[in-house]
Amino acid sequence: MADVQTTSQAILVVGGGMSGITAALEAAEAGYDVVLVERNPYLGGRVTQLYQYFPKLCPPNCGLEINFRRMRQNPKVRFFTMAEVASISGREGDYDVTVKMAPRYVNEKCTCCGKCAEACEAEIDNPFNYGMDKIKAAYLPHEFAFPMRYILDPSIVGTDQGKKCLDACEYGAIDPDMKETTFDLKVGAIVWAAGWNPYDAAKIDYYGFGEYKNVITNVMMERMAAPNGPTGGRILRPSDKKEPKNIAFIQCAGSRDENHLPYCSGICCLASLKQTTYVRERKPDCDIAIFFIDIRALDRLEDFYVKVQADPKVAFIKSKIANITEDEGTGNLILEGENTRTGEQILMNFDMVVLATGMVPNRIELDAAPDVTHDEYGFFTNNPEQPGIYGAGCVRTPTDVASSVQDATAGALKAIQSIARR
């Protein structure tokens, strides 16, 4: 059982993204104490995958390392990484909460010498790049992971691979006999940022995600552009790794659409406006088409799809592609459909092709937990009457990353208020 004493004067922040390090350290700033439970073993969120914000396009650790200083020196604010929310109970004000947390194998000794990886073979899918290439199984989550500790995969725990790690190890960082362990927490106010996952896009049966391997998603891409990515920043066909020279991004990919997310997520648009920008820089001479049914950048981002539009080397074409077969002999995408604005049918060919899927909220998904709100798409909603557990960042709605923070800072201060209301 982890030691943790709080009482109903505490907050609790459930998701380590960019919402939840901002709701925790606006509410320790205000002078609280905060509790911030994070399920990966690292914070930072899908933020840390991305590999430039829009529309200036910097490194999002310049952010990031900015809030983990103002972390590391708040003494009102502790977090727990591989930690979930196993129960709440209670009202406003007088909560009651279980977490849990998985094992990781290695303890607060770890130095990050990497000898553990060197010793260990053993390869595993690396989640922090989408599964698009093997990392070892023990490993560091990402060079930029905070805290930044080594971790062992359960598959190599108990077998010759997770005793050389522990036979490399110097410092006594690696510990087999570590098990999951549950503590409770006495809590008046819960911030629920636990964020947003990437739509599903196998179950767009009609692109051929999963069946074709040189369909990649949106946030595959940013992987892929990253230089700590699975290509070390190169834009590649995963089926043969040769430089496409010319790239498809199909926009609302199961957006908008009854059978799968009705809603529009807001930034897939720019998020494939940004992802081009990465292409014409690293290879001048690809063709780029982007399939639309409207483009979405308002207000101050209007000028950055202007200057995208602006290239002679990207097309802009407002359809909603039917269906994607792919050319077995080369890997080649061919794409079909209608342009909308000309009737014309749509048969191209493509040597790659990038899905811009939508955001799904993680919601509150616990037996017996007090009841919030969600909309008809399963967005939480603040509710007046339901006081106590507040909504913040992609939970509540598909945005970007600096509306987040400014909806993160809007929850903080309604926890509080609803401290001080008891």
Contents of the next structure:
Amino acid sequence: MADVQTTSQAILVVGGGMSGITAALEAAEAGYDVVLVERNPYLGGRVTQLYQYFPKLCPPNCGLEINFRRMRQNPKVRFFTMAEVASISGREGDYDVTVKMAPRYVNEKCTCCGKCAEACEAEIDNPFNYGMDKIKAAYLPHEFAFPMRYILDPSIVGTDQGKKCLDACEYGAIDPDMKETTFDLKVGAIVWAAGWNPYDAAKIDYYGFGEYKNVITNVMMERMAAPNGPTGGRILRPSDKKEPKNIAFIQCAGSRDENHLPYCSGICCLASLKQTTYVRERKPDCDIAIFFIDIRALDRLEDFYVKVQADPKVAFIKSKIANITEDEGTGNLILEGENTRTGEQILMNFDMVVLATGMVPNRIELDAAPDVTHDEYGFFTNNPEQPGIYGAGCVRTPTDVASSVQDATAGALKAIQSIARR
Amino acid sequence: MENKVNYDPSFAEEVFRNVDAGDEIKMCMNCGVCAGSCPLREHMDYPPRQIFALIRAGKREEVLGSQSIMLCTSCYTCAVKCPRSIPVIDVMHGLAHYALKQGYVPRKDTAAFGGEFWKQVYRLGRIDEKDLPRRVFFSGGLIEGVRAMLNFMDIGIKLMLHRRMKLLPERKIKGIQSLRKMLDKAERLGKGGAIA
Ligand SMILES: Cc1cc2nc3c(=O)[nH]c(=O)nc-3n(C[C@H](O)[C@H](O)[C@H](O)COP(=O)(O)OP(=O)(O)OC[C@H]3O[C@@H](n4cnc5c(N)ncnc54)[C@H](O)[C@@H]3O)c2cc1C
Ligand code: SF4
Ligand code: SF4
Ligand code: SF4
Ligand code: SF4
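Form predicted together with its partner chain structure, per the form predicted on its own context:
Full assembly next; the chain just shown is listed first.
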């Protein structure tokens, strides 16, 4: 199915988040052929799961929509979803790449009529909402998905449920015989823009994530605040679906910690500041406490910090929380620590806790790949000994969208130079 | 400028030079996890973070005269959690040894507390937060003990409300025998608590 002819003049971009999309478009608009591969069934990466962007509090979808339009208009970019790189060999100007594509079981005839989902009774954990709700096993990944096309979960393919979906589709869009496919590419340069994963909060055992229901993470909070999220945009405690009267944000949950991620994840202070506005616009009487080591809102982003500081309902308490216990009867959480400004012990009770977890970069983990270099924390470093393959965005440093986009533009230029050198 | 306050790093330098593991505090980022998790924090005049901050502030008397450095029982709670991997225990012990060398002595109640803490770990393999103060208070005699205990009631009730102090006496942990072997060895090595 994938008939992809490329030459050593083409550029491969791995990862279709804001960084990858930017690198692909910048290179294509400069006249180069680009192939973009994305593992998810849709493009956009992690920002598709954010409710709003700091500091302007605008929805990520407008920016994404503009980029998707640029992509549709530009025949120089070809993109593949549910696709991953299986191997890379060669060197600058002359790479051979194998791409592996997982079957979607739904072809381009899909009109998104939704009949398959209606017919399907099987449900799966919804990956888009970090498992906070269930979704039919025949589903659209999310309402703004690009490409706008349904997908069948492999668990129902070849079962009664799969048959029901097949029978329900009036457009011949479901194809249970789809198989994993691979195809080979020749490219002259590669941009690695595979982004990040949230740090696994369960590893910070003294915060009880996974054990105490009302301890959630910042990425889950983004989904809760989103109208197309698991709670329809309402902020509710997972244990009893009640509106919390007070919420604690714990900064540096797993970041700046030699036992977890030794580095600062860069964006989680701003993310929590932003999330206080989510809470306040929905529940003006909800009290919020932010527990921090120090707030890292740099340059122009400090204005946003100052704005949130002025909110009388938001308390800033200088303390890295040392322990959380759950009150079994109420599901409330008891936070312990030391207020390092006053030296007083903290023993406070909250309805809900949000852990500001950090970012872990997606490294190149392939059996066959050129020797790329990473820093001591696993972030991609551009290796002068290995020109031709460049990192872009959060694989290089944990950062926000604006910086990722800048970095990806730089990555595209480097890739173009690699081709021009040949 | 009048009212100028000079920054005096001399005590910090003294600590870096003379105290075992003393230079580790350079890594401290003042986060408060140690102070917030130390099981003895209610009994400490300055929990670990404050000790480190005082060293930086040049407060020699407060630090070397502090009962906290004598009280630390090497329970490791702080050390396993410290985000900067600072061997908090080694620093606390280093400071205690240095203070003793400089002629500072632990107060009577501190010594009694440390002794009881040690015995209880030996007996149960854990700390019974209700029983520990009782034993400490009565180590000075009955009347004094009752008075001290009444003073402590407030904290006890607060702790109980937060389920930190259980109403029933703590039971022994599994594998107490092997823990005791370890403790015996530690004692032989002369590391059994800061005041040993
Ligand atoms: C709680 C939270 C809130 C945030 N809020 C904001 C905000 O308000 N404003 C802001 O500017 N930033 C915010 N950020 C940061 C923002 O999410 C990142 O800057 C952005 O996602 C970076 O984009 P990226 O393309 O580098 O990575 P990603 O978004 O992670 O995209 C990487 C893409 O690569 C794909 N991929 C991964 N591995 C492979 C592979 N092997 N093969 C193929 N594809 C692969 C992934 O599926 C993904 O689609 C927030 C972050 C967090 C944690
Ligand atoms: S796969 Fe068929 S039934 Fe399902 S949404 Fe697409 S067109 Fe409709
Ligand atoms: S951005 Fe803030 S919360 Fe995130 S690691 Fe850095 S200091 Fe901690
Ligand atoms: S936990 Fe470590 S870094 Fe934090 S205050 Fe204590 S010693 Fe310093
Ligand atoms: S090791 Fe000492 S300072 Fe650290 S938590 Fe235990 S008693 Fe407190």
